[in-house]
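Below, in structure tokens: the form predicted alone, a single chain.
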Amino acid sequence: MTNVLIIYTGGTIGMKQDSASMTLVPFNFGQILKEVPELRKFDLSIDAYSFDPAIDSSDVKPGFWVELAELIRDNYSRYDGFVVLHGTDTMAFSASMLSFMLENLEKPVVFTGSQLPIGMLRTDGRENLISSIEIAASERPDGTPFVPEVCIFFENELYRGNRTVKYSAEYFKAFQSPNYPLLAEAGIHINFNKPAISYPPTWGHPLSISTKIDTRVGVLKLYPGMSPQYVDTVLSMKDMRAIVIETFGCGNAPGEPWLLDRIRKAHEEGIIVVNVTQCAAGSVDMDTYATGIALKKIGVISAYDSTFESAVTKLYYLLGKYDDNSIVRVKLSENIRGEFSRK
């Protein structure tokens, strides 16, 4: 029998209304079959584990990612797939981070959540949970998983975790993957997009996890009218090893000499500078326009069509693995977990 572990970390999906106080409280995931009786129709063994206390996704920190990765590692041999219930606000960060931390992953790790508590009448949580479990348990004819990746399922669509962004705080369709196709779509049947799914070249490798996370990363968001003082404040942060610059369009920045001089100085001081576009869709291309070419000449590294969430967490992961920034610079241009599309 296929075994699936549900991991409730926190978030709206695990809430229901208390009949006495009428307030929203977490329900007991140890009684998941009682709360969601539809799950009894699966020919599966389903267990549940709850973080105690539950974590509001706005409070997610590196220690949470380590705990989650260790939990999956410690239960990896016992289960065929994992469903992680997580608040939507930072789900894209967590899915991206876990995609890097879980090395040699050969089983599904499906993040999901909801916009309304699972105990409410119009909830989207029930369908998200049921479909996520079915995906986590799905196998190909040869017995290998359909989706041996960290992914996000929301509102009938399955995305690669490190290609996903939250784009709506109001609608049930809360996530998008602007630069990568769906891994699967749930209708009457769950239709897997096999060419888009990453499969290991050979199977049978043991899972390992990387738990050293280095968060010495700054973010410089460009905007018209920004001052040298603002840029200096970001670039002068103590002990910073890397900076993510959120640029315009396909990786462009103002051509102000003072800005380029400050970025050049940061690079010369050994700080890694990564270029991520502010656009939801599209890619950084520092070979097209003069300002992009200027950034490339002073050592700025392209993140191509990575999401902001993926670029930041990839830095956390690589900086944790390597003390030498020159190695990190090389690794940033490598497609480690399908996090970007390089032409």
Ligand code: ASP
Contents of the next structure:
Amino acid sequence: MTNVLIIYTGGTIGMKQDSASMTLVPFNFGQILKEVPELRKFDLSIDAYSFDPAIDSSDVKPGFWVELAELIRDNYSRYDGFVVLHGTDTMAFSASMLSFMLENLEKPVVFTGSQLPIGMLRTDGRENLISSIEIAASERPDGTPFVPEVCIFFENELYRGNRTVKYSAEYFKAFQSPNYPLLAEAGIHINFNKPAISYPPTWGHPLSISTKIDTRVGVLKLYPGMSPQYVDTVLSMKDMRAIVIETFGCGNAPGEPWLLDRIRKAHEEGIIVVNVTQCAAGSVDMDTYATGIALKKIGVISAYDSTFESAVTKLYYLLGKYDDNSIVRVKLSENIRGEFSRK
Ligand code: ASP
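Switch from the form predicted alone to the form predicted in complex with ligand ASP and give that structure.
Whole complex next, starting from this chain.
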């Protein structure tokens, strides 16, 4: 029988209103299972594990990712797939981070959650949970899993985790993957998009996890009217090893000498400078406009069409793995887990 482990970490899917504060707070996982009696109809063996305490995903931090990765590793041989119930706010960060931390992953790890708590009449949580379990348990005719990847399932769509962004705080369709096709779509059937799914060239490699996370990463969001003081404040972050610059359009920055000088200085001091576009869709291309070419000349590294979430978590992962920034620079340009559209 196929075995699936549900890991409940928190988030709206398992929240209820606190009568004193009238705010939403996470509740005990056992109550979620009571809310979804349909789970008994599955011809699967389903176990559940709950984080204690369950958290709002705004409180996610590196220790949480390590706990989650270790939990998956410790249960890896016993289960065919994993469903991670997680708050939507930072789900794209966690799915990206786990996609890097879980090395040689050959089983599905499906993140899902909901916009409305599972106890509410119009909840989207029940549907999301049931389909995610089905996806985590789905096998191809040769017995290998359909989606041996870290992914996010939401409102009938399955996305590659490190290609996904939360884009709506209102609609049930809360996520998008603007630069990568759906891995599957749930209608009457779950239709897997096999050409988009990444399969290992050979099966049977043991899972290993990389739990050293180095968060010495700064973020510089560009905006018209920003001041040199603002840029200096960001660049003065102590011990910073890398900085992600959120640029305009296809990777452009204002051509003002004071800005370029500061970026050059950071690069010369050994800080890794990564270029991510503020646009949800499309890619950094530092060969088209003078304002992008100037960054490339300085030595700024392109994140191509990565999401911001994946660029930051890829840095956390690589900086944790390698003390030498020159190795991190090389690895950043490699497509490690399908996080950008380059070989
Ligand atoms: N604040 C919640 C969380 O991310 C929102 C949600 O789950 O949708 O945990």
